[in-house]
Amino acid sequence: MTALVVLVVVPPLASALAVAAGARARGAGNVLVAGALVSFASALVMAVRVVGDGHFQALGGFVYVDALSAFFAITVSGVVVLASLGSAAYLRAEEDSGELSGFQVRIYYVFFAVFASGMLASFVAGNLGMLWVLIEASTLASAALVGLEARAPSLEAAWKYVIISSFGVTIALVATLFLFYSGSVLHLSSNERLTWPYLFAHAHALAPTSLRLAFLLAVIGYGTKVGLVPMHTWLPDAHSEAPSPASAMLSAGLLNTGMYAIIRYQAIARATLGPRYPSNVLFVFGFATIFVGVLFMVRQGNFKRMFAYSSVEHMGIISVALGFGGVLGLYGALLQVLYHAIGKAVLFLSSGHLVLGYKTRESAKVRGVLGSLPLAGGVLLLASLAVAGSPPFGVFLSELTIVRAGFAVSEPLLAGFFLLLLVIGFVALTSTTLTMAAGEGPGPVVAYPRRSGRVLAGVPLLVGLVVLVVLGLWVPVGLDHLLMHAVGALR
């Protein structure tokens, strides 16, 4: 299992060899491109082991891996293998026509392999304290991606984010520091006490108060990370400027990792405090976080931006998910997380093509995509359809599930306004992506002026589209039988 681990977290970072032994940018992406599919290779065999042996441990609690930490492997590397083709394809297409430099690029390989490998480590990093510096160094890692164009907006954004991240990643330390003092009562060593699987076995033992700050403190700051409000206002700015490979993996990438990291903290303080008060928090940040996303979608001119405050919504349906609680509640949760990345990977990958055929991130200057741009077009309404929520895609589904966890536990009308946010949410991104796609366009539109540029580009919108449709119809009986295992892992 030791080397199925090194195998999930380390091939991402060939790339960034690769550029440092002195590769040009086409063979960098090349060597990115295979290192995600080894990654995502062993994280299912990873998965698959987990669900037959149980969890597995090593160097004191510091690899920890069980069922939860395969199905969010499984996730991101997903994720990085679609912004690994994207990436080949846009940044060749950018190199060409001169608006990135070939320095430029090489940065953007070089950081962007850390990125995907701090993410994935976190999910195999069994100590909390060392979960907050992996979440972290993905963080820093990111912001030089949101950064490479180099434009007075890109910039800017870019330093937005760090701020604001390091004010979240700041609380997250003080909840780490929380829950270790929460097990002091314990006769564990200094590193067990902030070990998830010791501390979720004596979870009983811990001392509640400060458990309960730890937990609210956890939200607020790893919150930071996925875009929770009031703590979301850096994500619109640094999704719709980074370059839309380097979008697709901070809404369908970061995001999850900072959620990760939440479920975590929330499986300790229900066994110690029970469900009411994780659930309070939640339902508090989660509808607020709905309720801004959905209001901002509804007149947003910039359809990066747009995704983005998408990517807001869902986080809080996550959170609403997880406050619900139940087996229906948790399933619902990681059905929607599993089904989100996929659609909003797909669906910033597709804004490439906009961004690079229309040279506009309005989308009042886009019309006709599907005529001008026909995969790009079809890709962009059917992938905004998905995230949306619409039959027979995976994300209703899980959203399905989700409201039906809410007449469970007995809470008719936070499921009832639930509802109503996601209705208000469908029309904000359909109405405009179907404006967008339809209508009168400029005739053809050249995104990827390489006949190779533009199979390679096609290739993660195909596969991606692909995906979501296969698993709204059907639920694989691996995946399920991985996914009530996570849950089981968290009750």
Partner chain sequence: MQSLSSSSIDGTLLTLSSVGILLAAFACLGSKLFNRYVAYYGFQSVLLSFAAAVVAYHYDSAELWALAVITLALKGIAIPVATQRLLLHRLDLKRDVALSTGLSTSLIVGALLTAFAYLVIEPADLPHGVVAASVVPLSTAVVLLGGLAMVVRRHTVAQLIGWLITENGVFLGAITLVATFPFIVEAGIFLDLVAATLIMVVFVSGITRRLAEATSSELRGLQG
Given for the second form:
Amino acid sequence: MTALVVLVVVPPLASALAVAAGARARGAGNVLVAGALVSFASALVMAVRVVGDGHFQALGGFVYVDALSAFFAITVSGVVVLASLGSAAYLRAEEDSGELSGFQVRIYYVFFAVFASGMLASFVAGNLGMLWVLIEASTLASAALVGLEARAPSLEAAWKYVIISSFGVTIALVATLFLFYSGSVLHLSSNERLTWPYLFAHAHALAPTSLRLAFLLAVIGYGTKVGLVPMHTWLPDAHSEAPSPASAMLSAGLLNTGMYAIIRYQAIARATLGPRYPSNVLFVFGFATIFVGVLFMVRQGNFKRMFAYSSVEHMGIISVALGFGGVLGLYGALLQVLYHAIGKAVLFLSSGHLVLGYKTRESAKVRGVLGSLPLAGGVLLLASLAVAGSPPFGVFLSELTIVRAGFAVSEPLLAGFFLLLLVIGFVALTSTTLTMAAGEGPGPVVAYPRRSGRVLAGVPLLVGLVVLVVLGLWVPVGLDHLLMHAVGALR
Amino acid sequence: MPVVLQVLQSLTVLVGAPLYVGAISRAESIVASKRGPSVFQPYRDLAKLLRKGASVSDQASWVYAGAPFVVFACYLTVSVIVPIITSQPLPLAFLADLIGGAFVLGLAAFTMALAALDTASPQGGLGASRATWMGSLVEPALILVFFTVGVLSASDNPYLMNHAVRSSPYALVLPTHVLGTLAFFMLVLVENGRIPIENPSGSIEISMIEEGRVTEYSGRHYALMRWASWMKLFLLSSIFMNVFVIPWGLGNAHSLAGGLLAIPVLAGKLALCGLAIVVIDSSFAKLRFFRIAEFLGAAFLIALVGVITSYVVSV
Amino acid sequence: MQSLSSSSIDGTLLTLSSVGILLAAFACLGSKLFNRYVAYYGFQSVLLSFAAAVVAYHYDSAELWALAVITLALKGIAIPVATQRLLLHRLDLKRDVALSTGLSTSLIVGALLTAFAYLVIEPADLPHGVVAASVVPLSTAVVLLGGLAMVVRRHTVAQLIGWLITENGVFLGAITLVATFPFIVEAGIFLDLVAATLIMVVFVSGITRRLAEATSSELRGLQG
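Would you mind generating the form predicted in complex with the partner chain now that we have the form predicted alone?
All chains and molecules follow, beginning with the one already shown.
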């Protein structure tokens, strides 16, 4: 099992080694894709083992895998697979056209590898202090990706990103300290007092006042990472200025990593303080987040920014689902995590095609994509419908589950308000992408992808789309088991 | 016996103040590699000024003529109510607590400002307006400083404060007390026009604050004004040392020997305080006038943080 | 293991040094010249490593001694010197003119934040007579002051130092509240801190090469 954990976490780093050995964009990209596939396969095996044998623990709790970790590892390693396929194509094109120097390409692969490994490692870290360290490390690596192009706007975005999220993560560190402190009455060693299974088992004995503070600070601190309003200000900048595959990783990977930390803290807080307080905190942040995300999507001229605000909206949706709680709420939240991750990864990757083809990020200048870049246009349209929550795609299913959860815990008003916001978000997102895909206007500046990269660039889009449709029609038995185990681990 | 001590205490202040100032200016000269005036020079100045007659402007009213006596009396009053050589209250100490003492000092400043305006000389007006502006910033900080020691002793009586600190020396290193001490020292510098605020040996009339107010005075009146301002330095330094820094070494209210012995001890303490003043005087430059507000703001802030830290720490 | 009591000598030293750390944060907030700003940060870190050494001495813990030494070497010496050399000298930064409020105003706001920290961290939450009861509110205040410095100062270098001040505040809270924090986690935190500082330094120099003043008032391209 330990070997399996290593196989989940380490393979993406292979591309960093390849770069160190002198590989160029093509070679490093291939190594990255291979590593990501190994990770993904190992994560699947890990999930099967965990569902079969229960949780796994090693190195005094520093490594801890339960169904929830396995679920997030699958989600994020899946995203890494899609994004690394996208990176291989995108960076090859950028290097060929001279937009990025060889040095920048090497930097990209090194930090992409660290970023991916850091995220995957944070899911298998049982120690909540170590979780903090890994999340901060992956944030820093991703900041380097945001600032990669070294143009004034991307440096600005990277600066905002690194300074705001570092401050937020510092607050999360304070939360970790208070969590540690709240367990000072327990007869546990100092490592165990930060380790999830021990904390969760002894949650009833934790000091309530400091735990209350710890939970609030954790939601604020990790919420900065997740993009909860009002700590979201860096998010649209960073996601729109990063190279598109990195945007996919940020939106579909890193946000979920922050959410994973919040889910863990919420489970402990719920066990100690009862469901009311954590739910209220998550409702306040969640609804504010959906509201602001939706409003900013309505009149957004830059399509990458619009997708970023859509991510903000979805993070709000997940928080509200966690707030509703109960089996349905948690189940819906986790489904939403998975579907949003795939949908948003696909959406950002297709936006990469548009950026490379049209050399602009303004949606008003992109028209008639279906005709000029049929693959990207079709995927853009379908993926935006999917992310907005139209059937038969998965997000519809998960949002339906969340609304049901709202009615189940007898919060009809909140659930109704939630629905209303979702409708506005749906209209805002799809009306923009519809005109981009179908309208009439000048064609693209260059045709992307070129013949040689077509397969590489097209595969992640199609694979992601197929997965979205399949999962929307039918939740596989294995996934259902995994989710039920994950929900069970939190209750 | 307490009456004798009471008189002895005021005499100490009256006689000691010029010596203290003389010693400080001598030390500053030595630091600046000059020989400097004798430490007894202030006495000679006083003797000379007291022999001379006072010339009074024909525009000035009785306020001008009366002010030096009021000011002098104010400082003399303060000298009977604060712990200078005894740690127990002397017969007249009931007159006022520390805040009352601050009021008396305020009265002196007010009288000086009135007198400075009375002659309608521009120098006096400038000095008075500046001093009053600074005074308005000093007051809140001073009150907060009293709170910081008040928190420890649950009192605003200087004797009780002295006693509280003395009986639990641990209080000396409490954050509250340390911050209060620091803020009070800054205020001592401001009140006496020492270096970050103004140059005590400066002679540029336009930048004078403390001296600007008394620039019209001459002869006997001037002697009283100077003497009063030296007493102020002496008094504030003694309070600083006896209440805040070293609350030991004071006599009790019933033994003359104890009181007499306290005088050389006090001299030692003042030597320390004077040394600190000399170091600051010779190593910093005068602040621009509008930066003074920042200096006082810092003193206020330090005292405020001191009061806040007392919220949690209790002795 | 009993907690550090506030009336012991160790506890007193710890309290005093944390007051010093708070005052250093105020000094940072109130200084206009960049080199003073950085110097006060260095001074604060030296005090912090002293505080860590006191805690290490009290608990006789080799790990905490190591932390104290690392703090001194990294935060007290390496980071201030590197900032001076790599940023201030090379970019020729002297006075910080990119303030969004006056210095006095920011000091007053800082005092209010300090009061706020004391109100939030209710002493009732912490056992009486334990040194943490007096230090944790102080460290919270330092965290808030660091944040305030990041808000008030618009120059990127100043924001970087503001963040480091915040980090110092958290560290101070950590060593007093939970002296037994697992060492491996602390080491990880340190690594992250160093990496973050390096990345920020790279960004700052990149931004300065692109923009004239590198203040966030110029960083206005991305909105909406």
